[in-house]
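Below, in structure tokens: the form predicted on its own, a single chain.
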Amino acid sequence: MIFVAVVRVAVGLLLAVTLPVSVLAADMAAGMQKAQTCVACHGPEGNSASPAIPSLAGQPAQFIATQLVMFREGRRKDAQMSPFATGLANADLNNLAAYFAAQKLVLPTREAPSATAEVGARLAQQFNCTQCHGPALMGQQHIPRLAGQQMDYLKTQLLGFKASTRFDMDGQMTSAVQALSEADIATLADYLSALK
């Protein structure tokens, strides 16, 4: 009985840190408070105005809260991200996944040319993309929102991937994007940034 009880107990545990945020009881104005710290970044609202940058508003719930583990962790890496992870408890990056999530992404003015417009999505298309990302690129789960986000972020991230520079947790990018060349990167993010 002793035995069953410890492994309930660690099972719970196990469940409060890998469940996603919806299921977990976030607290948004925790969540908005601490964020206050992410704007000179991510922007207002996570809407970043950095091509460089990415924005967080409207992404997947599950997907922040996993990024922020992985910075807090040392699996990936950044000067701001990492310094500023490694001070979260699980409620902090719960509560600001949940945050986050519950913003309405400013979308794009810029439209992609149409003949990037056309490749870009042959290449999502035949690259799988929508597979993960979901049919509108808008991410689900711990797998990101593509449709918008920040142009040089993107092809930094691919790029990352390609050269297996960028942490990946299950190996599904760095495997994708291989067969990917540069000039393909560079319209897949120029497509994708685009999106609305």
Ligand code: HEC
Given for the second form:
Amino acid sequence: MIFVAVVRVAVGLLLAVTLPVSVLAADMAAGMQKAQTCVACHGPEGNSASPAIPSLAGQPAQFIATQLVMFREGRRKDAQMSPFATGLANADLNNLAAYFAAQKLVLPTREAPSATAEVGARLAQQFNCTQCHGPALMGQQHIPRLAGQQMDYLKTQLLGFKASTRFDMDGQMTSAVQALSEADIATLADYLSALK
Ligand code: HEC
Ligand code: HEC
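Can I have the other form now, the form predicted in complex with heme C, not the form predicted on its own?
Starting with the chain above, the whole complex follows.
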């Protein structure tokens, strides 16, 4: 309950959130067991093969756990995903987070066109994506990994932040994308999804 209370307070105060997810105490075997229902959509070991469904492999555990709480509480909504978060206890979602965080992301085989990669890398610097998501865009704490994520998914989320339709716990992402054009967003999604 403390976990949920902390989330609520943090969201309420619009703070940069550091959730007390006890990853060390997580039960990987239980996480793997629970993950059997998730991999139908998120792919084997959390490596998605569907353009609209995000990979979970190699995401920071704190990010996964936070998003699951947000889906469970109805703050982030998705017709496909929400039903699977509804019944999760805090222990379940910590175990799931630890399990998926420990899986290896299958590296993308596609290369972005060199002009796209060049412009994408420049945009990621200019708009501070690398400041929050990490120098190699691998994510940290409650901030997701972007490198190697599904391209369509990245694009949809970025357009969603720009339109304020994608849940955003502290408003940082929504403001980060305001100055991006739709063409910039397409370039970034192409660049990021091919990043190894
Ligand atoms: C019926 C398909 C389906 C199932 C089963 C499913 N998910 Fe999802 N999940 C989705 C979709 C689609 C999204 C993207 C939602 C959106 O666009 O906002 C998603 C998003 C997520 C996210 C957010 C990832 C991110 O990068 O923002 C997490 C975490 C997640 N799912 C975890 C799980 C876990 C854990 C399970 C099993 C308990 C599970 N999902 C089961 C379809 C599914
Ligand atoms: C000030 C910090 C910050 C900056 C700058 C930032 N992000 Fe984010 N980003 C976040 C946080 C925090 C989240 C998680 C938001 C949430 O779900 O509440 C996020 C989420 C995302 C997501 C959703 C991914 C997923 O798996 O659901 C995408 C895509 C993304 N950021 C791309 C970018 C890009 C591209 C840039 C640069 C144009 C950028 N971000 C700049 C902090 C930042």
